[in-house]
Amino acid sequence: MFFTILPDERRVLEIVGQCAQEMDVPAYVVGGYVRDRLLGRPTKDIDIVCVGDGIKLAEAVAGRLSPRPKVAVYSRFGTAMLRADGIEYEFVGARRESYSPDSRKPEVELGTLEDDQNRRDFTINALAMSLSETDFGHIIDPFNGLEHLEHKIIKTPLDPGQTFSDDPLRMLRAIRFSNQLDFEIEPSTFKGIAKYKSRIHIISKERITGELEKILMTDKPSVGFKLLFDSGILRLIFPEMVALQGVEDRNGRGHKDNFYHTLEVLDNLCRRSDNIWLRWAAVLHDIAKPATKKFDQEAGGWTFHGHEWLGAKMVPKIFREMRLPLDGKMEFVQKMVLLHLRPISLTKEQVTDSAVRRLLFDAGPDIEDLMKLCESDITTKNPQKMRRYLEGYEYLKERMALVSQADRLRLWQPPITGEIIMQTFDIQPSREVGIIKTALREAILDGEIENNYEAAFQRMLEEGEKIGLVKKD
């Protein structure tokens, strides 16, 4: 494999090597930088391990750089970090680690380079590059990591049981790297994941979700989710998604496997958008199907009535459990789940302007994202059906563009506010204000009046009169 060190990186690394030699503390680049350079992938950080005091080495290196960078010291972890030419360099002394059964936080003591490589998660991350003047750039590879890189294999450097039991987050990292790099997890390593999966319970929800989101942001997340499912980990960290799996047959009528359908939708969406919250919406769009599944004896088929409504109600609970934000991002996902059936229903009937207005009003500025999700939800293998669905969506898009006031409806603000209603009828905040506002909104969406102040004001007077309100002189 060909190893390329960019000029700016070489300049800094040579200074690291010089300082390390003067301090008599051998230094090496380890882990992700070596792996990614060999794979031709970009990198934003470089980990330096020295057999000595990493913090002192960082200070010495900073003194040789111009302009001198600030050194951030993390005494608790024995690490230091500086930034040069847009790259973060993290310094640490080589160490040996030991773990207690109920924690992924190790007891740490000084060690050798060999000790430091032993504690790495995978062989491809245990590669080290010497910074010594005599053999600068030489790769130290005790676990055949170079061979595993070449053959695209994820394997633990030590016995999988020890590696995963020490730090169970490594099980998720194995699956994430497999997904990101398009590597295979070596069989004994994957068996180790399945065997030690219950250890994942000592990992914080935040760290688990962080790995899930890295999988979610790959080009084809279904690969990672299938590995999570096959290993048994997904059932422990995301049981609601596992509940989607399976096909029930009754009277010779079965429904599709909603777990694998969800993965297809997710992969389809990833070709259309890199918005992580829209990707979460793809994961959750059918999450309530298990709870709403019923067999309709008369129709002779399966139904999932109301799954979009119940699914939207489930989103906040899932976000709380996964330590995801409970702000507008969560509300966006809720909206997508709630509305994901609306556009397809409008392609199956004679579309009225009123129905289009209501879709634009309910989706607001997120209508394009909703349409991407709906188009991704087409997973039929029948080419004629696929073409018919896509043509229906194209027609709906044309209708949305043609509907009067479409752009204003996407960011709709009522032309008559609650304040205007109260001033006009000389009333305080009350149920009557809400009644009039609702009536105005419905009249505009139904196309009974135009979306402007004059038409809305006249309708406001009429609605006020209906409920016994009199305009103030």
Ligand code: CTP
Contents of the next structure:
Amino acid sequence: MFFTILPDERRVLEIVGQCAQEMDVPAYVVGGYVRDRLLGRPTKDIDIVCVGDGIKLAEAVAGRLSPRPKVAVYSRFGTAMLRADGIEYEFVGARRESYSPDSRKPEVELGTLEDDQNRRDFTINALAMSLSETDFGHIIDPFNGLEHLEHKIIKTPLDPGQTFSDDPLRMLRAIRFSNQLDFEIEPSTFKGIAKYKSRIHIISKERITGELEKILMTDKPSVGFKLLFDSGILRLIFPEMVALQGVEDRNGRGHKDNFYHTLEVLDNLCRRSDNIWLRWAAVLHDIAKPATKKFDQEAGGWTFHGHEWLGAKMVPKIFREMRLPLDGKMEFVQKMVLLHLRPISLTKEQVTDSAVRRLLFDAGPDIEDLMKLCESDITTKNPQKMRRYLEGYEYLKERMALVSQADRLRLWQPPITGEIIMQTFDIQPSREVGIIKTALREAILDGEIENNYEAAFQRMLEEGEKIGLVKKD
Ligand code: CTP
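Compare with the form predicted on its own: the form predicted in complex with this ligand:
Okay, now the whole complex, with that chain kicking things off.
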């Protein structure tokens, strides 16, 4: 396979090789870097394993580099890191590790290169590249990793039970790599995931979510989520999503499978946006459908009334559980879930300006993202219907542009502040201030008055009068 080492990287790696030779500690590049170079993917860090003391090797290398980089030493892990030309070089001594069954904390002892390769997650990540002067760049491949790279296969180097028990996160990594690289998971490795899935409980929520987010950031995350579902691991790490799966039939009336629908929406959205929070919103937009599902006897069909509202309410719990941020990003996702049905209801011609204005007001600066989510939510297989829906959204976008141009709603700033109300009527902060502010906002949204200072001031005086306030002289 074709293999290039960039000049900056080669310069540092040759110095590593020289130092290693002088110190008599054979050194190798291992893991992701070798894989990514062979695949022609970009690299952010380079892992170097030496058969000896990795920290001493890092210090020797730093001494030869100019400018001399700082070496960060993590003595607890026996590793050291230095940065050169924007790339992180991580040094470690080859290790033999054994894990106790109920902990991720390994017992570590010094080992050989082979020991180090044995304890890696996949054959394609267990490739080592020699740094010695005599065979610089030579690949040491004990598990056919090169062949697996070529045939696009994810396989554990040892028995899957061993590799996954050593670090159960690897089950998610297998699925994530398969999705990211468009590789197949070799059948016995996949069976291993199904068999050992319950061990995932010893892994921290943060690390699990980290892998889910990497899946979410691929071009087609449905592939990863289907593998998570098929292996049974999704039920353990994201039960709310699994609850979407399935179709119930009553009197010959079914409904769509909301799990596969959600995945289609997600893939559609990924073609429109790489905003991870919007991608989360796609995952969660119908999350409350199972909880709101009812069969309407009279109409003879299934309903999911209020699922957007209940779904928005479920977001904080899911975010907390997944250790996702509980800040403005979560609020954005909630807003998307809450509003995802609004635009479709506004695609009819007879919709009033004030309804369009209210949507603009509620979505605020996130209206474009909301429209992307809604467009992605069209999963009909009927091309005529698809065209009709998309045209409806185009029409709505034109209406929104006209309305927002007319009243600058996108930059919504209430023209009259609470301060002005208090000064005008000479009152303290009170309920009355809130009543007037709300009345002004409603009047603007309903198009009764224009969104400017003069109109709003006049209306403020009228509203004040209604509740017995008198303008200060
Ligand atoms: N590794 C492992 N088991 C893990 C994590 C990592 O065996 N649970 C090994 C693999 O050999 C991997 C290397 O450590 O190639 C580096 O790990 P990391 O930087 O996390 O992954 P990369 O393979 O570089 O890929 P990515 O950055 O996409 O996670």
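Note that the coordinates shown come from a computational prediction; the quantities given were computed from them, not determined experimentally. Superpose the two forms; the largest set of C-alphas matching within 1.5 Å is the rigid core. Numbering follows the first chain given and starts at 1.
Student: Superposing on the rigid core, does the Cα of P429 end up 2 Å or more away between these two forms?
Tutor: After core superposition, the displacement of the P429 C-alpha between these two forms reaches the 2 Å mark, so yes.
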